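This document opens with one chain alone, in structure tokens, the form predicted alone.
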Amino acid sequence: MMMADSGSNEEVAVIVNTDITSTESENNLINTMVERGTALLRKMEINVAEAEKRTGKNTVNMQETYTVYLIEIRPAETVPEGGTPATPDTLWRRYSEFELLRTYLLVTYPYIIIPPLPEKRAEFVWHKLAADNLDPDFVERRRVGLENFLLRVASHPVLSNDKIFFLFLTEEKGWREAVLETGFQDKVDSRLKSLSAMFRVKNPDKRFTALKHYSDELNTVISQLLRVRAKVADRLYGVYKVHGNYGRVFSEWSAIEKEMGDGLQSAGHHMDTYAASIDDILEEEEHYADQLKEYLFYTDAVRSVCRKHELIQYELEMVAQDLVHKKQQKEELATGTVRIFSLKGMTSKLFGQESQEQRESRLAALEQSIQEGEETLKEKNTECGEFVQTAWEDIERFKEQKDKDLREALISYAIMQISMCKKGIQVWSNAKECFNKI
């Protein structure tokens, strides 16, 4: 999983097809929870096929550097043995196109868990690895990344029926104009409207609280987990290139010494080779922590769920107790008796009571403004209700697709540093064998 970026250095994407092996793919599809038999895979294969650097004029005329992406698209048909694969349609697309995608499906779909985008900039990197988001290995990672949000999204149930994401796989031009038309940014919350919701619940839902607590749990465990691992690979790092120096000092010493001189040299190429093999496990350790960082950017997810409930929560209880208010007037104003102090209760005191007709006037209104009142409170507990049924289907799918997910990764990661020990040993003997031939 991977991360890219906008502004003067962007992004774009492309729908392609890419020349991994079976296997690979296999393991790809494993990771992600991406069944190809299901919704929009039955019918097209995505992938992100490639990367490019672009240069050219942003909207106020600057020169920018950005990085675009092949997105590919093919039928997804059986290829007879010897047959050629149809060719695929491909466009390219930036990553702020990919921003504005999910930024449509997240207010389009606010209870569905979004699937996050890569990184934007490299998070939780150690000294050796590169920050630039246009480094090479960097852009590499986004564009698995990418791929990976595509086949999530094509994945889901929900969301694959799009018609947005639909056109965004197929429409190079006229994509943005369409989904600008939809309207989405004006159905968008306002921050504020969300954290004055959240303080002021009366009633929150405790399975909603328990999951947002839970969800900043998560995040916070996982942003631990990624820093030890910047540090474990800060120090790794080291200790394997200083091997490097044992290469050099055997070389030097093979040069003085006749019958020790080829066990030596051949021990100090095998430390060399040592030293060296850091570079490709590191490589390969990344893209485990981009495993992680895609469930670290999911916990925003969930919590964006949560804050939509709360919302609606918070409308659902001020809906009510508005109507509570016009019911306690209404009495008020058909008995002549005023509970509590009032502006017009002392108006009336003040000025004498309205006439009868201005009464009756008054109680009609407020009759019409509570069926209002109760129709409205009924609507919001019918979205409120039905908000929690959807979110709540979603949030089983994604626990299962989390747990699946997560234990995939760090078993593979487990597998990883075994073979890696494995590979250390192997280095060692071999060294082992050469000294016993001097």
Second form
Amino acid sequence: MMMADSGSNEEVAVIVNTDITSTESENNLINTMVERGTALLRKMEINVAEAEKRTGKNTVNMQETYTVYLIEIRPAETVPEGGTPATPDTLWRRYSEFELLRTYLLVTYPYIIIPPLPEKRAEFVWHKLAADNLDPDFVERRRVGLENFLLRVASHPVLSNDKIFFLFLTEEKGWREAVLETGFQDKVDSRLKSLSAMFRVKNPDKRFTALKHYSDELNTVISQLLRVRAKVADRLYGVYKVHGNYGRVFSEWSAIEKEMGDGLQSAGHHMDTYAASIDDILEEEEHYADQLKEYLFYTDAVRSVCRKHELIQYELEMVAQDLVHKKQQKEELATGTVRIFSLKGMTSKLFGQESQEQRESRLAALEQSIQEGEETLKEKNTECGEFVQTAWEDIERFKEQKDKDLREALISYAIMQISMCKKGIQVWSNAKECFNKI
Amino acid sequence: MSVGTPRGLASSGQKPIAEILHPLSSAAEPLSVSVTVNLGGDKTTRVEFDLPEYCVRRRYQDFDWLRIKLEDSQPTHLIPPLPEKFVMKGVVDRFSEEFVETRMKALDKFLKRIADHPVLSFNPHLNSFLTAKDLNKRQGLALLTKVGESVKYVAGGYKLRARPAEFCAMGEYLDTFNQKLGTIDRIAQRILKEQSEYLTELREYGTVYSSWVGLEDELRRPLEGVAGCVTTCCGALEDLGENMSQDFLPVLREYVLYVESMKNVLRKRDQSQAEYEARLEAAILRKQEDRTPMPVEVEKCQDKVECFNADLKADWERWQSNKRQDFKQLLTGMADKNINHYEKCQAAWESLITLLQDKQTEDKSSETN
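Could you output the structure for the form predicted in complex with the partner chain, given that the previous block was the form predicted alone?
Let us now look at the entire complex, which starts with that chain.
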């Protein structure tokens, strides 16, 4: 790329990689994920290669049009010199199947921050055109997003070992049945409960509280950012396009001029080029928006891990509380003192003491209950402890990933801006040359 | 506040006159400028000037006086236009820095164009304007004269036999050119408006990045960096907009006035031709009737027309040439400002990348250690 000669002969600091395109930047991201080297990714290369429109009958026997995506699996071994790469195994999947996979993962690994899917419908749109689900640009970006999702899962130390995920990539036909057979649907209800329930935890874990707070704030700020970015893009589009009018008027003006004509005419062409250049520039920026969106959706996943922890914590507290209550009841029963109001106690007081037998049988029942309670408490404690441990492992991993990815995203955004500036300088320099000739 | 450095303007071998305009005013009185006349070097060729240097105070109405005087005394020549006399009080702040600056540049140009003109620069009214301590102008009379002239134009129901083709062409050119100037003005204004709206959104955009900073640790620096770059770009955009409205648009608008002046001269030429043709016709009829010779007035009229045509053609060429230079300067200037804008933005983003990539190599090396 030629830089406009500003007339200075000073040495310019060498900038590494500013000519990198967004595709290259995206590949960097993929390479990073592959580098993480899960067993799965050591075995296979995963691509979502194509998208196709299909029509078929849906569950209520009505015709519908939908898009399917082609998943390609290749063995990860290097191709020998002069050899042809192995033909990939392929299968087709709909978006709804991706959704099913994700729900399964959410329920099965509640302590893991499950990677998000690309958006179902286009949001934060800067140009009315791109709001249509069947719009080829949207489908293309979705294809990229789905590939990204699969790679995220495949590079995750825990998720990559999941059998159902493996089948998703390899078994086109029997996959749906296999998922349903896991019985994960039963857990879906409790999952929903945890996400929507309103309960108060007595001793909230400070780390999780902080994390939920951070996640909510991040969600807010990224939403804002995406919204404003869309407005900025809209305005910038307007600025560039109006310059196209210069092209027309210079051309008309050149018709009445003698010496000035050529210069004006060619300058006009450059103005047209300038106006047209904004389309590609903004298309590339969508990639940045997609990277932000991924983390926007990630905040939902983080939030649900926090909520799941709250639920477990709450259940633990309930069990503990219940046990304390029972122990107190036992004590009262044993010593005859009534400290806690109980209906049985009250009625005994009012209507006369119960018999010794009754008391002993009640005590026995309570003892049993207390023993069971202690078992449950131990289990719950273990469950909670394991959850916290595994969750925090994943959270630390996620934080590192987030910092790295967003940093890369910001760098690639800066690179895009530089590219836009260079193009601008080029066009105006060309126009200036033409103006100099008038 | 001065408008550019004093430059001697050589004009077809005449001695240069340089003017520097300074604003001298308090808020209480309207704008008054200081005109400095500097006769470069050998002043013997400009004997009408006694001193090598003059510095006088002038108000807008003095410039107007000069213009009217020149139009009256040199009716066959194109007098450069003045910036608009009346500005709506509510719309434009007549004491704002930008307005004053813009007006001064236009007045400076006005004087330079006259000084540059081989005939106008010798006009005695110009001499008075540049040297006299107090302009003894009879405002009322000047006003009347101007009114008188315009009445003449309006009332003159003159019919031309045949306007020479070259003057027709000039008229057509001016009409089309005027149209194009108007279009360019509208486009430039539209761009300003779009840029201003873009700037508003861009500022908010930067603010959001700044608010994100507070949430993060590792990402703090990159986010601050991005916010900083966006702010820099906002500043650069502001400068670009200022430039367009203060330098580009006023010059464009002044050319519309220049076109009007030119059209006026063409009309005056038409009128003098019409007058001549009328007299000629009358004289011919009388000749046929009683064989009187062609009256001297008719011949004088014919001379007048021919002089006018010659002056006009010369002025037209000069005008075309000036117009070419002026627009070349204007348009390359516009291109330059846009290039500057992008250069500033690019520099900001590049320094961010260096900053971030340095940190990356820092991190990587600390990881491997």
